[in-house]
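There is one chain below, alone, in C-alpha cells, taken in the form predicted on its own.
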Amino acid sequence: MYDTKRVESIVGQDDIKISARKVQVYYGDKHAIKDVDVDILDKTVTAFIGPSGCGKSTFLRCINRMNDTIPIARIEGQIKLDGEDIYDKRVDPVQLRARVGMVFQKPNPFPKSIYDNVAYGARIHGLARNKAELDEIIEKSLRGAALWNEVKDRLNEPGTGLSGGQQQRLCIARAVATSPEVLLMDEPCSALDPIATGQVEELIDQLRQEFSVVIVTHSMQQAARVSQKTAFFHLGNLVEYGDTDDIFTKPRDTRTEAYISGRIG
C-alpha cells in the first residue's frame, strides 16, 4: 500500500483536490470497498483500473455521492474535495453534482433537443440569467467537448439522433455545463468504436487542462494513453497508487504485476 503522506509531501496539499481516508462501502453484508486511502490531484488525470468487480466503479460514485441512490450502500470514511467533507450533512448532494460532474459507460442523452440537454444542468442551478448567458454556456459546452462544429446548425434536433460517438461527447457537453470542478468518467468508451473512443481520449486530455478527471477504465491501453496517475484495485483494496508510467512499467506490489502481465484479471 502507497504512502499517502509521502504523496502529500511530493505534490503538495494545494494539487490535491480530492482526499480519502479509511474509506469502507458495504452493500448490504457485502464489503465491496475495503480501507481506502488516496489523494487525487487537480488538472490530472487519474485512471482507476483493476478485474471486473474490484470497486473500482463503487469508488468512483463515492466521490459524487451516487452511492447514496442504492438503498442498502453504507459508506464509512471520509472524502474531502477541497478540504470539505463531502459526506457532512450540511452538503446538499445535488449542489455537490453541480461540482463534480458525471459522465457514465453507455452514452445517456435526455430524449430532449441537443440545445436542451446541455441547457439541463445549467438551468437547474440557476447558472444563467437570461437566453444570452444560456445560449453562450451551451455554445462554450460543446466546443469543450469537441462538438460545437458538428451540431451548431442543428440543436433543435434530438440529442438521441446523433451517433453513438456524438451522444458521448453531448454527455460530455452536458457534464460540463455546470462549470464541475471534477469530472467522472465510468467507462466512458467502452459502448464506442475506434475512432469515436480516440475522439473521446483526446478529449479526456483537453479536459485536465481545466478539471481533475477521474475515469474508470476497463483497457491498460487507455489508462496508459490518457492518465497521468493510475490506482489499481483488486477484490475492494486499492493496491498501488503513482505515476502511470510507475504502475504499467515498476510496479512495487506483485499483485499489480500479476495484473498488468495478464496472470490475473
Ligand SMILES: Nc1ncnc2c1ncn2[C@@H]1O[C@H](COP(=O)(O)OP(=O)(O)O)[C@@H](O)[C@H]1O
Second form
Amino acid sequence: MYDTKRVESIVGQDDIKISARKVQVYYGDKHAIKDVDVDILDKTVTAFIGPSGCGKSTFLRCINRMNDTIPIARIEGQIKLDGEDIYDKRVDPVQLRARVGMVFQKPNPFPKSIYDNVAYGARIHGLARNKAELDEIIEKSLRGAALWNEVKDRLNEPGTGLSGGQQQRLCIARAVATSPEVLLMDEPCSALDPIATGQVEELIDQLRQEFSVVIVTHSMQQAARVSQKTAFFHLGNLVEYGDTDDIFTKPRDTRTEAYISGRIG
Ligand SMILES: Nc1ncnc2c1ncn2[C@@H]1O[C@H](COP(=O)(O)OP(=O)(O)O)[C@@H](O)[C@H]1O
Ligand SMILES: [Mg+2]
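Please give the corresponding structure for the form predicted together with the named molecule, as opposed to the form predicted on its own shown earlier.
Next comes the full complex, and the chain you just saw is listed first.
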C-alpha cells in the first residue's frame, strides 16, 4: 500500500493540493471506494487508471462533491483542498466546483453560443464587472483551451455546431473560465478521434503549468503520455500510487503488474 507519510516528507506539504484520507463511497449497500488515502500534487497531472468499474469516476467525483448529486451515494472519510475539509458544512458545493472544475467523457456544451458557454461560470460567480472584463475572460479562457484562433470570428454561433474535439476544448475553456485550482477530467478523449485527442493531450500539458489536473483514462498509453503521477485502482481500492514511469516499468503490486501487462481489465 502507498505510504502517504513518506510522500509528504519527499514533496513537502506545500506541494499537496488535495489530500484524501480513509475515503469510502457506498451506493446503497455497494461499497464502491474502500479506504482510499492519496495526496494529489499541485501543478501535476495525475492519472487514475484501472479496470472498468473499479471506482475511478466515483473517486474523481468525490473531489468536487459531484457525488452529492447522486441520491444513493454516501461518502465517509476526509478530503482536504489546501488543508480545508471540502465536506465541511460551511463549504458551498457550487463555489467548490468553481475551484475544482470538471470535464466529462462526452463533450456537453450548453445549447448556447460559444461566448455564452464560456461566460456561464464567470457570470454565476460574478467574476466580471462589465462587458469588457467578461470579453477578456472569454478570450483568455479560449486561448487557454487552444481554441481561440478557430472560433474568434464566430463567438455568437452555437457551441453545439463545433466538431467533437472543438466541443471538448470549449468545455475545457468553460471550466478554465472560473480560474480553477484543480481540473478533473473523466476520460476526456474517449469520444474524440486521434487528432483531437492529441490536441487535448497537448493542452493538458499546458494546463498543468497553472494548476493540478486529475485525469481518468482507460488508456494506459494516454496515462503514460500525459501524467507525472499515476494511481491504479482495483475493485474500489487504490492499489498503487507513484511516479508514472515507475508504475509502468516497475510496479510493486502484482495486481498493477497484471493490469499493465494486459492480464486483467
Ligand atoms: N450512480 C451509481 N449508482 C449505483 N452504482 C454505481 C453508480 N455509479 C457507479 N456505480 C458502481 O460503482 C462501481 C464503480 O463505478 P465507477 O466509479 O463508474 O467505475 P470506473 O469509472 O472505474 O469505471 C461500479 O461497480 C459501478 O457499477
Ligand atoms: Mg468511469
